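Shown next as structure tokens: one chain only, the form predicted on its own.
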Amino acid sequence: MSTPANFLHELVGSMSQGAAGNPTVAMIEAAFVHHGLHWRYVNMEVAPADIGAAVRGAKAMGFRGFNCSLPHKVTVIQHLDGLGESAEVMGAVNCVVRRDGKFVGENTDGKGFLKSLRTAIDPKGKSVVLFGAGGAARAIAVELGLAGTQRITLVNRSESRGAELVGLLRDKLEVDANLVVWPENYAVPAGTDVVINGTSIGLYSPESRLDLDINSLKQGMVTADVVFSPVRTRFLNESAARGCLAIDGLGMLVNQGIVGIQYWTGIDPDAAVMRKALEAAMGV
């Protein structure tokens, strides 16, 4: 057993405003207890006005970094010691990481999207299309660009919110991106390779679906999804239907786990011990 002074040093955490119920929790102190760390992974809410003095108190105790999400990933960065590359693009961080003694921010969502998307295909010099321009889709848009994406079509229903998107796409990251403004039953482009929903359409509403042209899913295509309840979302049932290879969003939560961890702890943690527990926690 670890001594409490050692303890404080292998306490990582999650801070968050509604912190109760984050299944997170279940599954990356499941890999934790795999790999015999002697490790927490500890859910602490944290009012707006007090994220300044958590970092610093998580900083004091040793804290080996946290995880952070809404509201706290933009106004979290003016408390930390620097930036990782694709959070600096994005201007959002999502998790903490302590290096040589600073706090260092980087953001998983898109790159646990990009892991659970090279189980199927590697997008370097692909054609993609992606649904939405909020904080899921704003991370992925940036990693597939990092990555070496062709060509970046953004459908937004929200023209200066997705205008904006494709501006730091073309201007950080030098990216052939363009905006569609989401039309009724989009129809996606001939030669297109991946299909994403990066938005919250059918979060908790199976029955929910993209505006979008079925037809126009190719078999061959790859389609994505963000959604991870119901694990099999109405859009993925459908392509899937067509021929298109589906992957899940529970996938993109693991595989952020998976990132976090090997920031924190330098080991590669087993992705089915972690994805099991995972779907334990959630009930899936």
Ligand code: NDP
Second form
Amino acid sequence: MSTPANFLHELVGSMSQGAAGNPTVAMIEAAFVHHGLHWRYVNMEVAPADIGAAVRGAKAMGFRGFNCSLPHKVTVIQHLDGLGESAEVMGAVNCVVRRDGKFVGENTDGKGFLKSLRTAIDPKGKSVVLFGAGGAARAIAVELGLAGTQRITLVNRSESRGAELVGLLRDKLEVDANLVVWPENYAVPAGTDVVINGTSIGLYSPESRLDLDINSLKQGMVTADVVFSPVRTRFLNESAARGCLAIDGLGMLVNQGIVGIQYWTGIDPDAAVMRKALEAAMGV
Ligand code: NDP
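Now that we've seen the form predicted on its own, could you pull up the form predicted together with the ligand?
Everything in the complex follows now, all chains and molecules, and the chain you saw is the first one.
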């Protein structure tokens, strides 16, 4: 057996999650194996109070980077040497990359989503309806803004979280953004190009539906979901039945992994290999 030349470690939150059971580990390591990289992607549990020590430890041990998930996405920032553009705007990091000996924080969630969306449509100059204002929606909204999306209508249940994100889009990215506090049976405005579920509605719950007037979805619109389990959510199935081009959340998950590997290794990994490994690990 060859000796690994580099180790790549993933920092994860305090949830207990063995490597064998984490589909992301299987996906990233499948790419390393496929491309002949003697790298490892290792799950670690880090308590919130230990994040600074964990970052210093990763640097001392020569890690090329790491992913971090909740609850570390914001608190990790004070321990880093710098931030990429979108991570700076959204104030959250899920991927750290060693560049010239410095740990730089990036956010690959929104970038992964956009890469997946671009298989169907270029968001530049388009009009988007985005449901949600949590971490995933925030990452997506910022990347949409940076990509030149013309208009973002943010639909969210809680007004305060929605207003905060709309303010950020207007003030930092000068996007034409407006907030709709989620009404009953929300109707997507005519002229909308892309409709995105950025909420957790539907996660592990195939029957859950967005409170949306399904008749307002028109043929040719692109719909996309951040939820990846089930892969085909009710929103995607119903919108596809109305003639929309429906993009699933697994594409976002695979593509955020691709962006991370590109950052860490400089190679462009094979998306099909990664998706296959992810699907096998998830049993879909
Ligand atoms: P957050 O908890 O930060 O945000 C959840 C969002 O969903 C909020 O906007 C919340 O609204 C809204 N929401 C939840 N339940 C309801 C409901 N019953 N009615 C109306 N709105 C609701 O979660 P994240 O943003 O971190 O994650 C959201 C989803 O994205 C999860 O399913 C996660 O698995 C998925 N995800 C997928 C990724 C991928 O690669 N495919 C990557 C990252 C996340 P409110 O503000 O009113 O509370």
